[in-house]
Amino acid sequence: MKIGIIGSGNVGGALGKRWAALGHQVLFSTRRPDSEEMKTLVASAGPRARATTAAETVAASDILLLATPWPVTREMVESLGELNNKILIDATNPLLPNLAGLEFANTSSGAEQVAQWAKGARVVKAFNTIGDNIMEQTTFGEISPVLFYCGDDKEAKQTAHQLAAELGFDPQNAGPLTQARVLEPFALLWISLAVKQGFGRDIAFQLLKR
């Protein structure tokens, strides 16, 4: 697959590296191609993964990752203009100052309004309850940490499910879009144990059955 990444920080760029080294192609959306952050980044991600402009990484990919910060969230997205149909998975959190709650709950959610900026784009939420070191590393012994993920589109979210599952992680469709109403919250569930209740970082969720 080729997949765009908007947003080279920390998230997508655990993100990005892994899909690169599984072999997809990987552009990193920048302003600065050039820059000597960018190459570090995809030196580090190898053959597989270049950096370049937005419009290009839009032009060429078929899946896009929305992993900005949220305060600049809406100007990234609606700079990127019309996207023909493409997948965008967000996996951002609508995350107040100092971790103080979330700016939209129970009534809507990020990625409700990301799909309203998201101009033609198919919309997905995923990869936005855990920490990106447990993306660099999902291994916990046999143990394989969820993901949950949520769209209206069912072969947009098909495809998320793949590639969270070939980064070792276990998958599970938490239903439409709405439900990222939900998992936001259950993201800040996890930062506020990996940061503020002394938990630490190292830690993930999983999903039992019986």
Given for the second form:
There are 2 protein chains.
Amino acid sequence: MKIGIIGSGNVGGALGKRWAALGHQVLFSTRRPDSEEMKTLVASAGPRARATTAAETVAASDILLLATPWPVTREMVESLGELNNKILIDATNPLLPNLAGLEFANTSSGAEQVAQWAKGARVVKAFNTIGDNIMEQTTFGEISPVLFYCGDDKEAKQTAHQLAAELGFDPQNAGPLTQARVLEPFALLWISLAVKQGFGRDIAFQLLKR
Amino acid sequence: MKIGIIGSGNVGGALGKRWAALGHQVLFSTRRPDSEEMKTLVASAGPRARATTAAETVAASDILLLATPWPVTREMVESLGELNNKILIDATNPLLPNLAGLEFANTSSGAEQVAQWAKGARVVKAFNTIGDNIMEQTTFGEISPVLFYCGDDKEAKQTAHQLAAELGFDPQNAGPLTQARVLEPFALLWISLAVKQGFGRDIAFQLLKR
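Given the form predicted alone above, I would also like to look at the protein as it appears in the form predicted together with another copy of the chain.
And the full complex, kicking off with our chain again.
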């Protein structure tokens, strides 16, 4: 697949590198393709990755991964223009400063906002519930952590499912896009445990069934 | 321990039965101790369980488990009067009708409300994130599902930890009582998957660490 990364920070960088290593074409969107940071990222991602402008990233990609810091998300997404039915995987979380909570929760979600801002895109929420360290090294021994996704477009969800499975996750369909109202707080559970409650970042969840 | 169950429905019944079988004294609070339903529950819970009024349940118990349907929770808790430093384990979730969301979330939580209503009690949130079927039969093969608790009183949290461990859970301290703001949405994730998204109720989560 041709995957464009919007927001080439920790999460976008980790996912882009791994997908490039798995054989996908990856474009990292950036305002400064020639910065040392981007050169380092592109070099470590190998020959199938490149850094370029947001406009070229959108034009040349079938699938967009949105991994921006929440405060710049709206401006960034709206600046992308018409997205022509592209699949947009929303990995953001609408975090308030100091992890004080979520800007939207319970009665709406970041994903539902993103779906309004991303004109013409098919939005699926995924890759928001665990840290970039788990995206870099996914499995725990033999165990695959669960990776929930949700959305209203079947093909977009199948794409997120496949991209998660390729990384070693156990991808699970959590339902329609409104389920982001529980998946974003689920992210805050992981973040609060990892960052504030002393668990550290090497934690994840396995979905148990019987 | 002497455990009083406030709200002797599915969750209170399942936990009370198992704790009685493990050797604890259990009182099921009820308005109708002589109803067929309560007689059946008490009979199945064995010789260490009894049904009685809320007033006697509170007076005779060291620890209270709150497992009421949310709409009656405030009235029930306030009717208990002064709770004299007793430990109250809050297993409720502030669910809106039709699982449309939570009455409090993100900026407050049911647990924080309960702590205001329960005069003089030491409140710990626990046993709210999975269904009563998982409380009845806890493990998945050899695997213990995680059971998060949170609160501001050390002894109350230790008690919840022990009572969860005795049932076969992997108890984990999620932090202060404000963490109920993520544990209650975590419950809604379980509930929505189990009831609405086709996963069924025999699901739970294992906490993975490395």
